[in-house]
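Below sits a lone chain in structure tokens, taken as the form predicted on its own.
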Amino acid sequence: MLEIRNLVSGYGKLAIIQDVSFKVDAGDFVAIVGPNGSGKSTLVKSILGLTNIFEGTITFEGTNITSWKPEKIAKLKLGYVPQLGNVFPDLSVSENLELGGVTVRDEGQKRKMRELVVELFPILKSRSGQRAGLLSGGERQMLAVGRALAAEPKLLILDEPTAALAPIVAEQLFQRLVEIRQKLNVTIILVEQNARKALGLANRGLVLVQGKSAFEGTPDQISKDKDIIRLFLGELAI
């Protein structure tokens, strides 16, 4: 589905991602983990056309999208949940979901997806008329994921969706991601600081360190490599 080859990317003239290559197959749940400042967010933003690409290629379903603008990439059914600024705070929950599905032309499909979203996140139904800016942190993240799903994405990219959430709320969101993959057959890329939890959900993992790929493989392979865990993810991740 997605292939990145020898990617060098960043902001302005500063290259943050250094010669990274990896593939994502349809149906994968890929966890991108690593220390703070390792380039995880920059990597996924590069997929979405939000950085400067200096070298390498990004291919989605066989199409080279390396130089595409973000608005054109969005039409390819790539859903994105950024860490910050991921809802329209002055609009209601219902209006946020409606905007999320603006690229879906079939009204029947649009209604069906919104029904699936409130099935996954029932709290959004009871909050439908409430301004998004008044939601709790957990509710806001649920809305952000729901808004991304409203566009019927083939690939859903989430950038640290559990940051600053209480552990019980983060666990609920993690479980919803598992359901999304199973029920909607959505391929997922998850950037997450909680490496152990993210790798526990994923079928493949990528460890980034200082903008470079330090390790790629199955969660089992990563968890058995104590040097990788200790050096790149920290003692608490073991």
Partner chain sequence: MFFGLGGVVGATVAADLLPLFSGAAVGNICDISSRLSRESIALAYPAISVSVWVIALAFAMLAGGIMGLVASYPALRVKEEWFLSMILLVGGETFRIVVTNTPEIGCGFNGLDGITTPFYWLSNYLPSGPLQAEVPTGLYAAVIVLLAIGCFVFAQKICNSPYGRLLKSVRDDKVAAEALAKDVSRVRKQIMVIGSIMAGLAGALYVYYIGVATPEDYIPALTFGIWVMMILGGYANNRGLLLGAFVITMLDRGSLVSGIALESYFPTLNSNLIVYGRYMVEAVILLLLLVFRRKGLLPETRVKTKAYTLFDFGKKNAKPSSQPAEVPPKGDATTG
The other form holds:
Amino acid sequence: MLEIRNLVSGYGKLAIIQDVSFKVDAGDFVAIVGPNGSGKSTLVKSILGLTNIFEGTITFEGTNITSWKPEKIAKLKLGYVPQLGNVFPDLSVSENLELGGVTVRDEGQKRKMRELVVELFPILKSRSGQRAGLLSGGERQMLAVGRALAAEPKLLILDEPTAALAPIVAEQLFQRLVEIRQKLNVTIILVEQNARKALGLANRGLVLVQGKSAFEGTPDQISKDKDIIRLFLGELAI
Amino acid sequence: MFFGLGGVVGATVAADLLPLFSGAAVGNICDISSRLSRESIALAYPAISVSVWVIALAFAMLAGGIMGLVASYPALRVKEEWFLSMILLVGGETFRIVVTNTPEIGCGFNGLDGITTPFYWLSNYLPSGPLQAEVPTGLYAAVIVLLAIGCFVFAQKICNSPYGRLLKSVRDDKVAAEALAKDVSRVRKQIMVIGSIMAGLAGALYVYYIGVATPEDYIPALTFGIWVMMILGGYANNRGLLLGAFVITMLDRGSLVSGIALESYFPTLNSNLIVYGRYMVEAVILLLLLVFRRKGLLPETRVKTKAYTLFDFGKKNAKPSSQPAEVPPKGDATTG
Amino acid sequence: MLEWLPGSILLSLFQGSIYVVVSLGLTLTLAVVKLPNFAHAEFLTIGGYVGVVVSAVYPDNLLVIGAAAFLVCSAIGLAIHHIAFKPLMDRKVSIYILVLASFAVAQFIRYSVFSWASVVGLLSATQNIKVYSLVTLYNTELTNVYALAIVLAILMSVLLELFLKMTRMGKSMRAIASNFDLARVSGINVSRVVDVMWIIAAGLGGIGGMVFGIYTTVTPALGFSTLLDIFAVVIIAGLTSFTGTIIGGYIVGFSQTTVMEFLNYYFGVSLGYQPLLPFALIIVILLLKPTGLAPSSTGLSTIRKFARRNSSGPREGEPPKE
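With the form predicted on its own in hand, show me what the form predicted together with the partner chain looks like.
So here's everything in the complex, that chain up top.
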């Protein structure tokens, strides 16, 4: 579904991702883990066209999308929940959801997706007229995920969606992700600090260290590799 | 604004002091007879003429400095960098409106004229002819060049001193400079006062050169021209400013000369177009610079203090002091 | 002894309405592309001159003249965006560079108009639109120009509000103002929305200038002479609040006319100092309350975010902090 080959990318003239290759198949749940500053966010931003790509190619469903504009990439049904600034704070909750689905042409389909989002996150319905900037942290993350889902994505990319949440709220959000994956059959890429949790949910993992792919494989393989754990994920991670 | 202030203050002081020193009655400095008496005094008393000039310059610098201090109060308290340009624009326009509408300052809208160069009396000793007018002006121009060189050397000295390094640190990272126990707002205030003293001096020199001070001269297009000079040469760079000033002045004079030439060939040509065209060319130059070469023609250089020579920075065999740009950051520099 | 008051209030309302129409465009520019466009006032000049030219052919035909002013300014707005501002914004330059660029654009437009007007002999021109009195109250004539300006201000405010709240394009515009990167990754066609924004912003400036030009003599410096007044309005408004812009427009209108005439009448302050009152407002507000008087949701924080985002290389999304 998504294939990244020998990617070198970053901001300005600064290369942060150094020669990373990996593949995501339809239906996968990929966890990208690694220490702070390893380039996890930059890697997913590169997929969405938010960085400068110096070398390598990114292919999505057979289309070469390397260095496309973000607004063009979004039309290919990629949903993205950025780490920061993941809602439109000055717009109401319902407007946020509406603009999330701006790429969906079919009105009926659009309504169906919004109903589904409200079903997953009932709180959004009671808050629909409220400005998104006034939501609590957990509600905002739910809206961010809902907004990305409104685009009816084939591939959903989440960048540390639970970063600033209380453990119990984070747990709820992870449960929803599992639910979303089952119900909608979307492919998910999850960037997480909490390696143990992410690898527990995923069927494949990518360990990124200093902009390079340090390990790729199933969660079992990663959790069995003592070196990876000790060097990059910390003793307590698994 | 400071430039205009220096001009108006210099002219007013000169107009008030000339008759005072020579014992003539201080009448209304704005009317036509006072203009003639100013010219005759300047012609008759060399000593008074030169000393009044010096005093007028001093007052213009003082006024510039005081205004700089006053203006630094709001200018240093604004929250956004572009608010500063807003404040200075407002200041400039306020100055123009106040002078225009207050006859007590610089004779209001009509301005103050009859300000002759301090060497006007020389024409008494010269044979009549074109030289009679040219020599005092030429001498005065030479004095201006000397003063300009003086200011340039002074500015270079400041920039290449530990104080200059402090200035750069304040500009580049206010918080870091504060963390090193530097009083940022005091430094900013100081530099604003120094800058406006220089502008006041320039204003008074200019008025003495062209002979009149009218508020309508100090239009935003003048300030704009100075900006273009600055960015053309590369800002934060005294040598660059010199180059920029040279280019823009050439453009100015060149357009005047070509204007006269064109007029002689096409008598129907509208002479205003030359001036307008010059302003338009300046605007286009600035836009092109901003888009294609934001650092200007001469980029900013290293501060040359003692430390510079001590460690041989910038020489071939210098120790690698800064990291190349392509190195991926370690730690949590950019991503999370 | 207050016989000057009704006329003065009416004039204030007129002035304020013009400021509202023109400043709404500037507020839109500030909110959506975060550009303090010092060239905005030049649309006023152009609108005024379009009025002069078109009214010579179609005298008194307000609809045609207004539409022409709107369209010409929209075209120029689009042109300056694509020629000057877009290349700079694509390079993610600091807001200070954008301000300088907008000064350059303003100067270029201003002296282009100067050149043109000086060649055709219209350095000071009037529009061929008849001004007549509609009603007379308290010895004060309500002329058609006054009525037109006031109705226009209300109409434009309402239309703009409806556009921003009700239409897909308007919502997208607010989304871009609120979170630029997220708008892009959501698939909103940012460049098209920004084009529409320029069409509206410049067009509003043009219409305001055209109506102002019925009342006053049109000169190439017309725009520049109102530049700081318009900025006073948006600064009072806290830069991006539309309600604030409407309030600010009338505050500046009243300060320039009624307050000034009051000072003149009772304290003998020369009317030449008239522009100083908005200046004083600018300085006081920038120093004491830079978020403006109107409670604004985005306001300065958006501008600040923008400045920070552009000065610090990598573009991270901003924390949705309020």
